[in-house]
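Shown next as structure tokens: one chain only, the form predicted on its own.
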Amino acid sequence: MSFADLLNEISNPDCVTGCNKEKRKEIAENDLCSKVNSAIDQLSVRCVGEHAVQKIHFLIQYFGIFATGMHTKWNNKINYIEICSGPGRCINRKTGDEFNGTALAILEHPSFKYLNKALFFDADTSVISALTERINSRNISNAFVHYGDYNNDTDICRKLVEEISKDSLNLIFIDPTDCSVPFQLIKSLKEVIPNMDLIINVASGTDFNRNIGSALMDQVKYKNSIAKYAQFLDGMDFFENPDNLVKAQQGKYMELRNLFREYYRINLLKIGYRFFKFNSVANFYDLLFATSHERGIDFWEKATRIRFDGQRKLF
């Protein structure tokens, strides 16, 4: 199976394409388009940019290597967990092409058969309904969709404890639209499922890049932004470092972006992660991969060496 086959991409004639940010606010809530449904199953689709396909490519390349390489070593106790899952189908706002999102790409991947369970969490009930219906239509018995707000780590972790064992091996993908996932969630997840490879979308090229200069230079006016980023980083150290203010005043935003990532990496080290890799996706955001095991980083390096072109065989 090729990556193109896994995407199941088709043209959706109902998409008008080219909607700007203001127009998308009018017709979409949580990026779910109110004007267009899937041409395949008439369920909700998420409006995304062209770069989304590259993110899916990185994820499923790693998933294939991870699941195939580890299921026998862990007695088939491996699970996939996704937070901010989306409805399962996406639509490219520029071209009108519709394709499988991360959740369906995982479910239809040949290595899905090696999973004990796949658990999807989202805080949007419309998303939950659409993805649940898509799973049910495929008669998949070991995939489940739950309500999950990443600001409430207790509820998500309670559900994970109910669903999977602590001695399992887990791949967690967290896919927010900005840098607002509290670090407390990562700490809590690591406590309840300690064997956990993490992939998280860090919106360092969009949300962070737009706001960090103003936030550093006027910490009173932009206190809400600072509170969000401090929660993401698990502390105020980044903002209390006077060198970072100087960099903001000098417009050195790429240096600040790299430092922001480094603060995050250091805090992951504190909770047991040892190996890290940041991969930029079209300069919009970074996919951070973190693992406690050397084998995991070897798998990630292998997965990301395979360039995105839409035609390669999976892993």
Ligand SMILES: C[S@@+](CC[C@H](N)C(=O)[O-])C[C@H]1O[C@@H](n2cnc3c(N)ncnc32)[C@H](O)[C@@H]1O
Second form
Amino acid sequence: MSFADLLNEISNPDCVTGCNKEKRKEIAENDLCSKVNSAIDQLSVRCVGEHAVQKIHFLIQYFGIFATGMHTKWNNKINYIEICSGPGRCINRKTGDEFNGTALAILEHPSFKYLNKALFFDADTSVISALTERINSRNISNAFVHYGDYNNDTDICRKLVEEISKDSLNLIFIDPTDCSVPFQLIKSLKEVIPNMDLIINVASGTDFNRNIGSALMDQVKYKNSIAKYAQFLDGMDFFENPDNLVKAQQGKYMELRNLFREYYRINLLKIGYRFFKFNSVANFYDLLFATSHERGIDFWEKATRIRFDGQRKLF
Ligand SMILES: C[S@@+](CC[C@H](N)C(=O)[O-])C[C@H]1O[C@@H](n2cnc3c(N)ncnc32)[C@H](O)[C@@H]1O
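Switch from the form predicted on its own to the form predicted together with this ligand and print that structure.
Everything in the complex follows now, all chains and molecules, and the chain you saw is the first one.
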């Protein structure tokens, strides 16, 4: 199977294409288009930019190598967990082509058969019901969609503990649209499922780039943004460092972006992660991969070396 087969991309003639931010606000709730449903199953589609496919490519290549390489070593106790799953199908707002989002790309991947379970979480009930219908229509019995708000780590962890055992190997993908996932969630997840490779979408090209300069320079006016970033980084150190204010005044945003990543990496080290890699996706965001094992980072390096080419066979 090739990456193109896995995406199952088709043109959706109902999409008017080219909606700008204002238009999207008008016709889409949480980016679920109210005018267009999937031409395949008539369920909701998520309106996305072109870079979304690159993210799916990184995830899928890693997933294939991870699941194929590890399932026998872990006695088939391996799970895939996604927080911010989306409805499973996306539509490219520029071309009107719809394709599988991360959740369906995992469910239809040839290596899905190696999983014990796939667990999806999202905080939008329309997203949850669309993805649930998609799973049910494929008669998949080991994938489940739960309500899960990443601000409520206790609830997500309780649901995870009910479904999977502590001695399993897990791949967790967290895919928010901004830097608002509290670090507490990562800490709690690592406690309940210690063997966990993490991929998190860090919106450093969009959310962070747009707001960090103003936030550093006027910490009173932007106290809500600061509270959000401080929760994300698990502390105020980044904002209390006077050097960072100087960098903001000098417009050194790339340096600030690198430092922000570094604070995050240090916090991950504190909870047991040892190997890291940030991969930029079209300068919109960074996918951060973190693992406690050397083999994990080897797999990630291998996965991200695979060129983004629709025709190439999946791992
Ligand atoms: C970038 S989209 C996910 C796209 C999907 N992973 C894909 O690539 O096909 C972000 C998702 O996060 C969900 N979301 C927003 N706030 C959330 C929260 N507090 N907790 C969990 N999910 C949330 C949204 O409903 C949306 O479906």
